[in-house]
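Have a look below at one chain only, the form predicted alone, in C-alpha cells format.
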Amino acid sequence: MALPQAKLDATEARLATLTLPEGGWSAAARRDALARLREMGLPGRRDEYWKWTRPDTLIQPEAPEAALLENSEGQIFSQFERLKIVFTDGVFDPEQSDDLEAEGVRIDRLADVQQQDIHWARDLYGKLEARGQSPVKRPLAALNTAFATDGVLIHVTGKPSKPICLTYHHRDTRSDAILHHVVKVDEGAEVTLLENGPAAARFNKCVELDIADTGKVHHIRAQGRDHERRAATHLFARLGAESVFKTFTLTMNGVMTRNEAVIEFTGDDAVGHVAGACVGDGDFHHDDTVFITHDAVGCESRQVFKKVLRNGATGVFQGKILVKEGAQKTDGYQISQSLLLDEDSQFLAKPELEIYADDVACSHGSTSGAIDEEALFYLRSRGVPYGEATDLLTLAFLAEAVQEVENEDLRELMVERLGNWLARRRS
C-alpha cells in the first residue's frame, strides 16, 4: 500500500540529509533496513503507537538546537571501576576512552571494522531490529540500522571483572547523533553494561543484544541532564534458555525522550526484566514503549515503570505482553504508575496482554495519583518540613522500580541522584 503523501515527503526529506555507508559486511543489512524504512515511512501522529508522542522533532531534517548544561554532580558512574568507552556528539572519543581490551570480552568500533569483508557482527547487525518490526513498525530503528556510522560491537565470551560503561557527551548544540551497538553474549558468559550522558542535541540509538543459553546481562542506563535534548532509543534483546536480562533506566529532564524495548524469549526458563524511573518538570515528555514476546516455556518477564511529573510534564507508557501458543508456564508482570505533583501534568498509559496459552500467570496494572495526604500529614506532624516530606514520599513511590537494580551500590546511587534532583526543584 502506498504511503500517504505527507509521510512520504517527511521520509524523503529526512533521507536527503543522510548518506548510506557502502561496502563491507554491513552493506546488505543497511540496504534491507532502508527498504523497510521506505516501505513503512517515518512515524506520524496517525500511527497507533505514536498518538501520544509527537515525532516531529525526531524526524525533521535538521536537529533542533539544544543548549548545553554544566553538570555539577559529575558523571554518574565515576565512582565505579569500569571500562570507559566515550562518544562525543556521536563520534568515538579515543582520548577519553580506555583501550578497548579486557579479559572475557572483544570490543570493536563499528566505524573501524564496517568496511571489512567479514566480522562476527554480520550475523546480528540489523537482524534483531528486523525481527522487532513485527507486529509493530519501528521506523526510527530501521533508520538507525541503515545510517549509523559509529557504535561498538561487543562479544562477551567470559565474565569481565568490571562493567563496560558507554558515556555520551554533548558538546555541539546542533549535533545529530546516530549510534548502533551490537552485543553478543556467549553461553554462560556474564556482563554489566552501563550507559550515561545526554549524547547530542538529537540522539538516535539502537542496541541489539543476543544472549545465549545461561548468559546474563545487567544493563543500567542514566539519561543525561541536558533538558533540551531529544532522544529516540531502541533496545532489541533475544534471550536463550535459562538466560537473564535485566535493564533499568533513570531519566531526569529531557524535552523529548522515547525509549523502546523489544524483548523476545526464545529459550525455556529465561528471565527478562525491564524497568524505569523518571522525574520530569515543565516541558518534559517521556515515552516508554515496551513489547515482550514469550515464545518459550517457563519464562519470567517484569515491566516496572514509575514516573513523577510536575508543572505540566507528560509521561507515556505503552507496554504489551504477547504469549504465543505453547509458551506455557509463562509468568508475566506489568505495572506502570505515575505520581502527579500538580493538576497540569498528565500520564497516558496503554497496558496490553495478548495470550494464546492456557497455563500462564500474567497481570498488568496502571494508576495515576497525587501525594498521599495522610502520609504527608503524618510526616509533617512529626516535624518534617513540607518539601522534605514530599521528597521522601516521592522516593518511596519510585522505590519499586529502583529495586530492579540488583547491585546495591548502583541502586543507592540511583536513589541519591533522584534525591538531588528533587532537592534542586524544591530550592
Contents of the next structure:
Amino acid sequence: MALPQAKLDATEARLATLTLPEGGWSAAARRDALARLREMGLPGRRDEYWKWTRPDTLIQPEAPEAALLENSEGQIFSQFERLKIVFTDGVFDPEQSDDLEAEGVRIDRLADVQQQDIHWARDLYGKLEARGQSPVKRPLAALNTAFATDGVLIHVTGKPSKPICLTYHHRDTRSDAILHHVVKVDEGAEVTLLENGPAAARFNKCVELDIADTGKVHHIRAQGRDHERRAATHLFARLGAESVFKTFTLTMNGVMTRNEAVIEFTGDDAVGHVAGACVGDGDFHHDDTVFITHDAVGCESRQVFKKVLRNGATGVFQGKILVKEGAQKTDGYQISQSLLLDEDSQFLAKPELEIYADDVACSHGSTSGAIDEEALFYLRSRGVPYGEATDLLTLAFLAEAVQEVENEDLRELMVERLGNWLARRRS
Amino acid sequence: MLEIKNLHVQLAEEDKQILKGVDLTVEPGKVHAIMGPNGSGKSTLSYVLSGREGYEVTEGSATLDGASLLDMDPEDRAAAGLFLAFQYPVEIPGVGNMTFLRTAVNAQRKARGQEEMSSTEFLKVVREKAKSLKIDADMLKRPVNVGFSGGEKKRNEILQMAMLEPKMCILDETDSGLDVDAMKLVADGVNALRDEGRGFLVITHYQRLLDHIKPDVVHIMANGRIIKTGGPDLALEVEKNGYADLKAEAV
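Switching forms now, from the form predicted alone to the form predicted in complex with the partner chain, please provide the structure.
So here's everything in the complex, that chain up top.
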C-alpha cells in the first residue's frame, strides 16, 4: 500500500539530511533497512502505536536544540568497577574509554567496519531489528540500522569480571546521535551491561542482543537527568533456552523519551524481565512500548513499570505479551502503574495479551492512583513531615520495579537517585 | 497536660455534629479511660486530637502542655509529644517497618532540635523493645503492617509508642480484635511505659482491657459528650448494667 503523502514527505525530508555510511560488512544490512524504512515511512500520529506519543521532534530533519545538563550528583555508576566505553555526542571517545581488551569478552567499534569483517556481527546486525518489525512497525529502528554512525559490537564468550558500562556524554547542544550496538552472548556466558548519561540533543539508539542457551545478561540503564532529552531507543533481544535476561531502566526528566523493548523467547525455559521506574514533572513525556513473544515452552516473562508523574507530566505504557501456538507453560506477568502527584498529570496505558496456547498463566494489570491519604496520615501522625512522608510513599510505590534490579548495590543506587530527585522537588 | 475544653466537632463534608462539647483533662502520670457505646464520638475525639482531615472544629479548644493542638499539622502534634495508637493500623506496602520506625524517631528528634539516632544505637534500642513485645526480626523487616495479624498490628503500635516515647498517649480501641493473650501482651507493653510524666487516654468498648491497664479515672461518653466521670468502679458498673441507665440518667 502506498504511503500517505504526508508520511512520505516527512520520511524523505528526514532522509535528505542523512548519508548512508560506507557499510563494509554492514552495507547490505543498511541497504535492507533503508528499503524497509522507505516502505513503512517514519511514524506519524495516526499510527496505532504513536497515538499517545508525538513523533514530530524525533523525526524532524534537524535535532531540536537541547541544553547541556549540569550534573551535581556525578556519574551514576562511578562508584563501581567497570569497563568504560564512552561516546560523546554519538562518537566513540577513546580518550575517556578504557582499553577495550578484557577477559571473556571481545569488543569492537561499529565504525571500524571498513577495516575488518566481523562475521558474527554481520549475522546479527539489523537481523533482530528486522525480526522485530513484525507485527508492529518500528521505523526509527530501521532508520537506526541504516544510518548508525557508531556503536559497539560486544561478543561475550565468558564471564567478564566487571560490568561493561556505556556512558554517553552530551557536549553539543544540537548533536543528533545514532548509535547501534550488537551484543552476542555465548552459551553459558554472563555479563552485566550498564548504560548512562545524556547522549546528545537527540538520540536514536538501537541494541540487538542475542543470548545463546544458558547465557545471562543483566542490563541496567539510567536515563537522566537532562530535561531536554529527546530519545528513541530500541532493544531487540532473542533469548535461547534456559537463558536469563533482566533489564531495568531508571528514567528521570526528559521531554520526549520512547523506550521500546522487543523480546523473543526462542528456546525453552528462559527468563526475561523488563522493568522501569520513571519520575517526571512538567513537560516530561515518557513512553515504554514493550512486545514480548513467547515462542518456546516454559518461559517466564515479567514486565514491571512504575511511573511517578507530577505537574502535568505524561506517561505512556504499551505492553504486549504474545504467546504463540505451542508455547505451553508460559508464565507471563505484566504490571504498569502510575502515581499521579497532581490532577494535571496523565498516564495512558494499553496492556495487551494475545494467546494461542492453552496451558499458560498470563496476568496483566494497570492502575493510576494518587498518594494513599490514610498511609500519609499514619506517617505524619508518627512525626514524619508531609514532604518526607510523601517521598517515602512514592519510593514505596516504585519499589516493585526497582526490586527487579538483582544486585543490591545497584538497587540501592537506584533508590538513592530517585530519593534525591524527589527531595529536590520537595518544598 | 492534655486539656480539652468544650470541644465541638462536625464532619467537614456534611453538617453532622459529632462532638457536642467535650471537657476533659488528663494529668501527667494518670491513665484516663473513655468508655461509651458505638457512635458516641470516642474515635472521632482521637482523630481530631491527632489531626486527621475530614473534621471541623466549630467550638472549643484542645491543648497539650498549653500549646494549642488544633492549629498544628499532625507531624507537629507528634513532635509535641502526642501519640495515637490506631484502632486500625494502616498497611504501607513497600516501606520497611524498620525504615518507618527510624524515619519517625529521627524526624521527631530533628523537630525537637535533638541529634538523630545513629543506626547502631537505633538497632540496639529497637531490638530490645521489640523483644519485650515478642516482635521478631522478621516483623521488623517486613513492610509496615502488611500481612500482620490483628495482634501483630497492635503490638507494632505499642512498639512505635515505646520508640517515640510520647508525653501523651491515646489508645483507640487497642483491644479490638485481640484474644486474651494478645491483649495481655499489649497491656504489659503499655504498663511498661507508665510513668509520672506520661499521660494516657484509653478508649475502649469493654471493661476487660481495664483489668490489665488499670485506669485512674473513667469517663463515659455518649452522644458526643462525657456524661459521667468516676473511678475504676464506673467501668465495672457499665460492664454489669450497660450504657442505657447512664444515658437515661444524663438526660
